[in-house]
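Only one chain comes next, encoded as structure tokens, the form predicted alone.
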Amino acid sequence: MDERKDAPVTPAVGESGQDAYIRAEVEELEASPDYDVALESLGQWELAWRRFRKHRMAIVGSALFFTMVLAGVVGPFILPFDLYTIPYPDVIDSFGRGPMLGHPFGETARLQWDVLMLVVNGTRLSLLIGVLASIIATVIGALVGGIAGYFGGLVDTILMRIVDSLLTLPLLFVVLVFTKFLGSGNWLSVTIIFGLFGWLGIARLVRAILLSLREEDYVDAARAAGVGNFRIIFRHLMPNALSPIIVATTLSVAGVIIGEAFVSFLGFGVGPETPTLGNILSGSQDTIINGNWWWAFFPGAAIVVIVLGINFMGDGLRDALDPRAKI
């Protein structure tokens, strides 16, 4: 119970019952606090964020995401022995070693690398290559369908007719003769070819948004105001079709990662040289038969956990950057 409110009034000199009753009430509404001004005023991606945090399992999947980037970036140098250096370089084991002391993954056969060691590095090459291949997609892909999307007409018939055209094609048999033409073993060179090949998909989706941005009243007005095609474009729409090309930019990371390995795995992708985890795969392939199975399984299972880390934290910003999600 409120004891102010219950209080008498006491009127001041000269003042009425009424009139110290409204001072009372006027005191009494400038003490307490005004919650409509108290609110606090979120921008979009804070609400983002907020969304974010409580999908439990985007939080489990970017744990396990980013934990994988710290052990691919922070591995290398902390492993008491590096790619390069062999631990028994006069031993010729054609079954290998086992998960033992020193060597918790175990150790390859013939050469007796640790298996550890090549998981990081391939674990690091591996999302470099995932990442910069998603980045030169998603550029493509928003150039291409933004264009295609704003002007419309015979620009988007061109441009979506060679989209629909390069999606006939089976993405990993591209990769592959690609690879093969221009030689395998860069690892470069594989970035490039699954980011030339993976912006098909970003484009229809940016397309799709702009044709309906496009008939704003906002981007009347900017016509209006003279601003010119590509500056509407890219200052004006793009901002607006941020986050499903974010979301889809993160998918893709992960299909790119499977595509490298599998790609690898058939010896056409990174050398053996570089490893990458697909390449790691493709030399314990030889040796499973043998009951190898470290060499094959822990490269394997570090592919799964980053594609499930990926597919978690993608799944968590689609609902998070939903403008018409509930907090």
Given for the second form:
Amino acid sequence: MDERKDAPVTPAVGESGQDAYIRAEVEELEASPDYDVALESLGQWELAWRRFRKHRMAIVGSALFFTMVLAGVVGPFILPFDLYTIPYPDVIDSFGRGPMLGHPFGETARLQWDVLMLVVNGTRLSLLIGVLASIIATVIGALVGGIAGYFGGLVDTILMRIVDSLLTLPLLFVVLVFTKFLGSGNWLSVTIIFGLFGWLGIARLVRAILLSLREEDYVDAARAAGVGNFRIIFRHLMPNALSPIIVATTLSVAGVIIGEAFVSFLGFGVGPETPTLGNILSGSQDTIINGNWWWAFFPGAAIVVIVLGINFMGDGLRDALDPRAKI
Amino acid sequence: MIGFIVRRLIGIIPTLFFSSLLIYSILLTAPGGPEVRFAQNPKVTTAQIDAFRARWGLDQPIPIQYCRWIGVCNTRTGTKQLADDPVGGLASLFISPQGVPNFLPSGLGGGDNGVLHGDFGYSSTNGQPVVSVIGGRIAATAILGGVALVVWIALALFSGVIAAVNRYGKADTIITIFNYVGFSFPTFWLGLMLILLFAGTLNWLPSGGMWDVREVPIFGTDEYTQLLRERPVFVLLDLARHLVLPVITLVFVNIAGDSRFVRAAMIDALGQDYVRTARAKGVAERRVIVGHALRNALLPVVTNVALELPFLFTGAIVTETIFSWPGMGRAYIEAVSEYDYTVLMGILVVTALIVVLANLLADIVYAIVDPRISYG
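Got the form predicted alone; could you also share the form predicted together with its partner chain?
Whole complex next, starting from this chain.
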């Protein structure tokens, strides 16, 4: 901009010097990316979407993630095999068969399930568990963190003391015990257990944000107008904390998917009658040393693709939702 | 400084108390209870089960059971005495046989039962004291975790510094992508793939275990120590061969966060005035990076590493299961599948203690390495 100002503006025919200067300035301002934004007066979500679109990794990540979602939703219906008929009831193959025409991901050992069929079904359930558990965790975390951050003082001390104590126990240790003792192989109870123990991080995040936000003038204004505490927390403060919460929830989906996969891989999580990306793998460890790689490889690769997609997406969201970021 | 540490030590007491309550309540969710393993045995009568419950105090109210497990109550009094004399009976629960409060160390006349006195009870599957079950496993976990930690820190520092110095360059991009991919790997699957490649297809390394069962006696036994003394190179090489795959697994998945952290800290430090001053004085670039920037970037990194120490134990659950490493993580999995309450509680208490102490360590180290922090 400074360069332009210094450069002499050549007036067009019949134009005064001042007009020429104004024309040059206006042309330059119109050319700047912020101009469109101001003209259309885009809302914060439209702005965020514009920033997100420009984030290359975020787009790649979203593509990966939504491809897997599509595979999980549509896949079970278009594949010619299903979960309820054992493919070869008379044969028990101790090794399985590798990828081939008709079974691109091969067949498992023993009952010889089609691995592709298991992967799409597992993808569907793993995604469902990841999303549901993360939503449960976010709701609890926002509630606890919101109350602790807004009220502060003794309430805050007690709630955060509980969070600290829960954090001394590694999540995986606790979830293992609960899924084994209470989960009974049911995917919904496993989901709830992950949700009930996954809120600690989000609670800390929301608390930290609200602790700073509650000193803002608009909170005082709302209080002076007689707005109730919970309305202030959830209508006035929480929308301002929404961006980091969205990012944290997105990333937590990835964490739950990996955690559930591990717990189910050990045989303590979701039962084999409802395949998830983890419990498909649980039988594969015995045959892997003999060279049956496809059984373990494809479900695990599906996890990596989903989680990588989510992590890229979360990163893009973090940048896109930051109001200080430029387009 | 001493005052600061003492204050922090007092501060962890309520946290540990809540943790112990949590651990106890978690184990209460288990179906059946410790006598559940007799349910399948037709030879065990109801009377015998009742006697078992009375013998181990399982017929007592849950608060009293907790109080005894933690070591604040003694184990003498039965329910009958409590019913006869509620006030005196209840109070006598907290008094040790020597007549002083039970929670005091046994040297001072306190009781000798409960977690506070280092008594975690007996494993309900094999009757061994929990302390020796955990003690036998903790060395294996410490070896795996220790080696992984050294490799992990070294690689995180190296890759983080390289990425920061070549910010937005090729090396930075490659390291960033590598970190993202590593971060997205499920640990157990990476372990399986490594076994498939290096133990299965290439047959270079063992697929699991901590020693070669054909050549080396069981780890921790006197025979093992003796062989270690006679042929140290052979035993240590054998151990190293078994360490390679689990360490790669632990490091690959966990390094991403630290590497990014070092990168951010280094970029921050490289932008400081003292770096420009050093460069202006003509200090060699290598010396600027290592001697000036890295030294200051290490402050946040050290704290971060201290906070991550407990992850070595969580990570151990996964790696030890995949690679049949005889450590605490595997002991935990075995205890979960066999409903071995006492061992589970023991491991959870030890883990909680490690987490709390690691947090404390992080604070102290930070206060020591950063002279700007006051201990206020």
